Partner chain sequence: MPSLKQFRVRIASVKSTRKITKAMQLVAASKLKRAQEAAEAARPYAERMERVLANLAGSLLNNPGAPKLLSGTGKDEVHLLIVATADRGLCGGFNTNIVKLARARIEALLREKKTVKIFCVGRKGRDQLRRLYSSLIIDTVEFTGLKRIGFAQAQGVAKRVLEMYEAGEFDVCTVFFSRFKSVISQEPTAQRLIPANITGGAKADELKGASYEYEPEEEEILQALLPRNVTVQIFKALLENAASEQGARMSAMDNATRNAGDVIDKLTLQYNRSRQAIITKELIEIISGAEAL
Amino acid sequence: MADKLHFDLVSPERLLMAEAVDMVVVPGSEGDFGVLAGHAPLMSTIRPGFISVKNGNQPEFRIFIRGGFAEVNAKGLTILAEEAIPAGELNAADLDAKITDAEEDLRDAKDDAHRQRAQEIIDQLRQIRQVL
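Give just the one chain, in the form predicted on its own, as a structure.
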């Protein structure tokens, strides 16, 4: 049996995964990267996108993350995500509501920093919506 990678995925709301897997593909800020057991130590910021978790003969498990950090060390891979949603839980109506809320936040923004952050969120949500 091949070595397994210990993978933890944590969002502000909950611990989504803590298990041994074969491989995880992460949307790093400099490009996607795959992590297997024994990977060299690494830290990376994460751009919005899908994490792919591969484990044996099980179907690939995909999770959308909206930013965060990934750390690979001798213990495994830990991802601290700003937001993490299993692909099966994403639906168009919820995304449309989030986009509407973010557009309201943009209209109500009092300064450039808040306007920029609201626009970034809108852009990210629209990217997810296009994938669906």
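Rigid core: the largest C-alpha set superposing within 1.5 Å between the two forms. Positions refer to the first chain, counted from 1. Please read these numbers as outputs of a predicted model, since none were measured by experiment. What changes on going to the form predicted together with its partner chain:
The angle of turn of the smaller rigid part against the larger, between the two forms and from C-alpha superpositions, comes to 18 degrees.
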Given for the second form:
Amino acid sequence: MADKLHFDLVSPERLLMAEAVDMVVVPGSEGDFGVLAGHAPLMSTIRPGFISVKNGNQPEFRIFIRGGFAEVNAKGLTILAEEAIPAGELNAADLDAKITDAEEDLRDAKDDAHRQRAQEIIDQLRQIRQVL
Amino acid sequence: MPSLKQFRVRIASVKSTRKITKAMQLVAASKLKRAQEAAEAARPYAERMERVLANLAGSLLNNPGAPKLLSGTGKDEVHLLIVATADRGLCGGFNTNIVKLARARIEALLREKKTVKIFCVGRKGRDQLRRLYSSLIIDTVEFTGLKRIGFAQAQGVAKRVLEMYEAGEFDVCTVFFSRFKSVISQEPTAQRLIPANITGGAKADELKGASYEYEPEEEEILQALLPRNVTVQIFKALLENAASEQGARMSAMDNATRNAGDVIDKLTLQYNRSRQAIITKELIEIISGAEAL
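Starting from the form predicted on its own shown above, please give the structure in the form predicted together with its partner chain.
Then the entire complex follows, led off by the chain already shown.
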């Protein structure tokens, strides 16, 4: 087996994961990307969606994250999530609440840039809601 | 010499005080555990955020187009001080220490003829600062009644600060809070929030000579990351503060409990002495009365 990738997943409230894994697929704001050990340094924003972690023979582990940042350097991958919930614990009611929140943000948005960003978030959340 | 009754009343009163302080100590101890866990759990995020930011900022700092949150407004005239304290007292020198540090800074800034604005988070800090600098306080936030500080509270504070910054109401922002070192030691700390404090990014050898790829553009990432960093640093400060407050209260109440115990011992000793003295006196009276017959 090739080298493992060191993967840190942190949210403001806690450190969710810090372990060596085979591969992580991250929903970057400009498209999903997979990270394996030895990836070139990269920094990307993340759109709301699922990251999936693959490790050996274990089943793929999926975590819902609501935006954030990913940084890849020689040490490994670090994801700074605004909010992270393991897929199994995610439920429709929570997601609906988040959509309502996002819609409020849209109403509060002052300029076009903010408004566009809020609209994107709503769209992505709705998509996820449908999948669920 | 007070009468026996007075002694009994005083002993009873100190005993009930001891019960209260003991209870407060136990409550603080159990809250401390939770607050400490929360503070420690939040540290990795804040630390990594700082590191990521430092990595990014290094390449952009001298760029004239760098965001204002990173490079500052170019002036150093108006200072916003966020003073984070507790909403409750009875926690030893906790609030006073933070306020003392903030006061030293305020005095220094005022001597340099800078404009100072104070943003109080927590009631006790406001109460102490209001006596001296009531005209400088622009706003106060209280979290009374909240069981624990959540990210939403930090977001609320950060939003206000960022709005004021965008409106050009201040140039430099510093947050004052107490860093939780251990249960018996909390360190009042001043941390600069705006312009972002960037020290110690990834060293060149960590990247093995490669440079970062950015997705989307560096500027766009920074635009999103910087406000977020402010929120996270405020959140961290609030959590550290919450843990420090409980730690400070616990040791203050522990001291109070022990002191009450000492006072009770002393009073009991005096009580017994004067009781014996009274008995002896009565005996002497009886005996000398009998002898006189």
